[in-house]
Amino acid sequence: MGIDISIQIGGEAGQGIQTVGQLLSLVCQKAGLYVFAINDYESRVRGGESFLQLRIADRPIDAPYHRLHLLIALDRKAYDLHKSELDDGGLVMIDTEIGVEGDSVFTLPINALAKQAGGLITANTVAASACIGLLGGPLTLLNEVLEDLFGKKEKSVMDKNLMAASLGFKAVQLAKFQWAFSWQEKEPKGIMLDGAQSIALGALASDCRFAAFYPMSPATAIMSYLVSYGQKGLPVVVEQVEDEIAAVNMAIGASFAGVRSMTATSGGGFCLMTEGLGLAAISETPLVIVNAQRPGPATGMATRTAQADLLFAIYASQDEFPRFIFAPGTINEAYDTMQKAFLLSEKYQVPSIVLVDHFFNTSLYIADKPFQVPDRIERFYVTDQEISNPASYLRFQVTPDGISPRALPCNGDALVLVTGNEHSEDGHNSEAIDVRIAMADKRMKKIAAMTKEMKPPESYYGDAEMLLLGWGSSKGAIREAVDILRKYGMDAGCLHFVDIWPFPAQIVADMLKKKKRIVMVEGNMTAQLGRIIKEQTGIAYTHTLLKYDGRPFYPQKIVDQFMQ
């Protein structure tokens, strides 16, 4: 049998959940095995119960795993609510001071080896390191990434985490562990980081120059991003303003300069945005906007995840006109799907929506295709050069594909006149019948060639008679559910939708002829995607999967659904 280890470490927000986690994350990767991370958490600084679940394997891993072989219990409430989930053989490794005993239990004297080692402040580099040590994995590796964390501070610093280490790793040299294995020494797999940063490298990596936000969780990790990365002299400028409305038009404004441009928010900063995505759309400039989906209407739930904005998406602001709908499930597709959002948005002259989800930010993947950065960037304008008369231009001439030349303000001698009303061809306003239906046309001319820049949703065992459907973060869960199901001997396949809007109808349509069975797997409570085929093709799911509690799916427990 492979690794397959979950470890979750549960507590109070403000003990170092995270840091644990990052400590462990780090060691691993090291050691060259995959790991995949998420965060649970709720919206406050301190208080309230989190924690970190971190699996481990030996393969390819993008969804969590339902059951817990390790829970590292930083307080008693962490013990209280999820020593249950324990699996066969597992284990809780808790302080000696919160006195909890029991067959399953290991106490270890976290705060006192801590204090021990210099200071409090340590006592997650304790636990990190008495979990590396059940694990049977090797104390050179965690030194090594401690070293990495903290050899540019203080001597002092590192010298306490160092003795931590010791302490907490030595301290479990008798302690048995059902689910210890054998370390082998490999090359790191890849590059380890987490949805939000992909989304970031993805932007810069379509030479986005200006992003404006307003803070709205989950979207603000990838503008934290940004701002770092531009700190470290990349060429981008990032602005936070005073509300999503301000956020929005600055972007726009800096498209409309010819500046690749984007913003990203959440489903209620989305809402305030959708004025201007109509601006976009009518001023046809392009723009680029993440959506970090969370549930609930208004401020719902911050820090909890949902797939419950698409049909929002499709349908934001007022009148009809075309524009791009992504969704990413994966780390590689993030990066390549914001190169996309910004290709085909200035190409087409339109909107690109990208939705992701908290558990899309926040979660921790292992990336072992590299990130590849174009040679050259591609751009849509034309220069007085390219304009017959430039005296003449006119910026929504009325072309066969609906895609008008796009000149630059102030950047020849070609006049470029835009505005929020509806307009003529050279951009002055009009009410005139021919004209708002000359116009409207247009933009919607273009809709033909943009759907066939829409990929097919990724087959996987997609000649099943039984197909599981899906989109966005639940991609890794999905597959892995497949996988437990073939293995129970059922006929089970998925399709995967990132390209979901203009939707390819006829290639989805050809995909899904005569299967016996369709199942939606969304996390929403309308199986939004499922409404959109049965629009768009006419087939009709059969059965729903649906998930709007807030949290994430889990392969297992999609695979009991068909049990039960």
Contents of the next structure:
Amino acid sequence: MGIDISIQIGGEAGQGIQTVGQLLSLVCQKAGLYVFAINDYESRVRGGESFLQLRIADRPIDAPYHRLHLLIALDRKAYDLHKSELDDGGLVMIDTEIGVEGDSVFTLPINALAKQAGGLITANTVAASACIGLLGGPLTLLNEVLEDLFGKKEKSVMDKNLMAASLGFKAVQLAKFQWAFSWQEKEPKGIMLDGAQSIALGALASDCRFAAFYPMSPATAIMSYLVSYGQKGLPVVVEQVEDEIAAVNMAIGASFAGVRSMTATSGGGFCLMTEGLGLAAISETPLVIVNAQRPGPATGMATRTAQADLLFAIYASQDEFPRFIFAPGTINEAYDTMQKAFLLSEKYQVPSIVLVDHFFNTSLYIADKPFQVPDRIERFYVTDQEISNPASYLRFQVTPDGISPRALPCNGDALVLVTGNEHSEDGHNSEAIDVRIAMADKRMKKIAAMTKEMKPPESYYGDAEMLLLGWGSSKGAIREAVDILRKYGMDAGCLHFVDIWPFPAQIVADMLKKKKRIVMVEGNMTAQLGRIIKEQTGIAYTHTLLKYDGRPFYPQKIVDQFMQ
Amino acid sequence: MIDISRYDSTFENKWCPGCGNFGILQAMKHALSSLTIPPEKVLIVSGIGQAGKTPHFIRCNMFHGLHGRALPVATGAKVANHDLTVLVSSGDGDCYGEGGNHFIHAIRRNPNITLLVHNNQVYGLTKGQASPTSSIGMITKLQPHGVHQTPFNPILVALSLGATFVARGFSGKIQQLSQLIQQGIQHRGFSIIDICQPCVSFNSINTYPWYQKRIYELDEATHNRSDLKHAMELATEWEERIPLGIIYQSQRPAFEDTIDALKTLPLVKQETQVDQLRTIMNNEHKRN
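Pass me the form predicted together with the partner chain as well; I've looked at the form predicted alone already.
Full complex below, order starting with the chain above.
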């Protein structure tokens, strides 16, 4: 067994949980370790009990660990709430002032040392440094991280933090921590970022130039990343608008005029966007919508996670129309999936919906593949030169594959006429029977080619007699659960779906035939993907491991639930 | 001037004979031709209602979208390509009812687009229900005891929100309306033209004679357009007298002017910044 350590920093929101977590994870990343962190907080800015749980390993990890090896309790409540989650031999690090005692308690005068270093504000550095010390890590790496973070500020800030680091480190020199390990100098395994950031970067790499949004957790972070990257000389406009209806319509307007556009929201906002989704469909305007899921219905739980909008995303519509649905499971998949969503949305002139969730957006990952930017962005519109007679251009020309050559307004002599009403080839309203049938058929005809664009689910021990099936952000947890089950001697594997709609039915049917057990592992109450598989392939799942408590999947808990 | 027939659409018009929309349509074509904006540079965005059908009857680019949602679509299109002259054709139900929130926030945002609201104080497309601007007491099949809500006052609301161009026209005064539309298009910022318009089929109160008795043109020589207080007084005139013309005009940066990324070429015409994108992705590496 290599390195696999779980550290939790708990306390009140605003107490410095993020700072301690950031320092620790940056040090580990610099040391060439893999890190993964979840953020757990209530829907409030200050107060309330929050935690960040950091997992450190020497192999890729995309899921949290179910027990704690080290709990850094920034207040008494964090100790009371989480001490029962300590693994055997685990430690609680807590300020001496709080006055907690016990076998597994390691007290440290954190605040006193911080004052000694120059101010209470450095308490987080003391705590992080003590933690590095317990893990057997080098102080030099922490000093480097502090230099990266504070090097540009006034010298006294840096000096105080270096002093705090030194004091915290010395204070634990005699302490024993059973998970301490020998740190080796290695190159970082990749960049460290949260899920929302990978979605934003993926959008930028797709040449997305316009984004409109209304703030809603956990989607807002995507937009704030777009705003900050947009200030770095990119042709990107991000606008906060009056509501989600404006967001989707504004994105459609910008896309109609020729720039790649998106919006991001959560389930409630997506409800408001549904009419706009239909408008994108009938006007055949490319559009990318990110739905960062959280538990519902209605407001539900704003800072918790869920995978329960899949069927809604597939079926949200007036009438029927084609769309793409993707649900990336890792940080690299999210970056790549955004590019695929933009590309295919434009190629087929249909909306693309990308499903992520609170867990994915707010968790910290290491991307072990670099984020590539293509030399050229492939675009799918025509200019006057490619239209035989621009004066009689037909925006909705019926073609064998259902895709009409798309001209842009104000880009030549071709006039572009688009309507959300049923329309004839020229874009004017029409309710004629033959026109209606031709247009509905034209739109739906795209599905055959769209389905061929769908990547099959990723198979991990796919030949096993028992398969766990999941989609989206639970990928890491399910794969790790498979590892554990296989260690227990079970012939288990998994399939993970990113490209969900149009459903690649034939491929999936082939992968599932003759399986003894098909276990749906989903963050909803009714096995939504399982129902889709049954509908599309006729193959019924045999078991379910469903979770709708608003919390993320833990590999061992999947296994435990399965054993029951 | 561009030959006005270049804006003629061959699509069959099904508005009722005598509808005020015809006058508005004529004024729109006249304004575009006078300003020599060719059809391919014009985008008319509309929502739902009889006013929403307008762009089908003018030869130019068209986005005929959802009920109430023309303004967001128009704003998005303008941001993407500010070379487009963007007009929005809406009605009292579409703009002041279903799309009321967008009306409010478009005023705050001040995009460089021109909004024409065909305000006939009744729902025409859905056959005669009360609209946000219907008079108190107006009896319809759906409001048999008469409308009890206070009418929405678009001019006063626009002024209170800091609108930079607020005008009122009348569908029966095509020349003046064309002038207002031209000035609205030339105004840098959001220009709002509320257009009084009789509905010959469903509004038996606000008829042509009803309007003819009340409307008067603001004297351009004496009316001070920058006087907000006076504009607000004019906005409350209705039952006795209805002022036509530019009620208020002021200057503040248009939405597009506040966006750095739009300082040069239209967004849609700019090059993809591959090198800059790579730098961003690489800096992510370095920062961590």
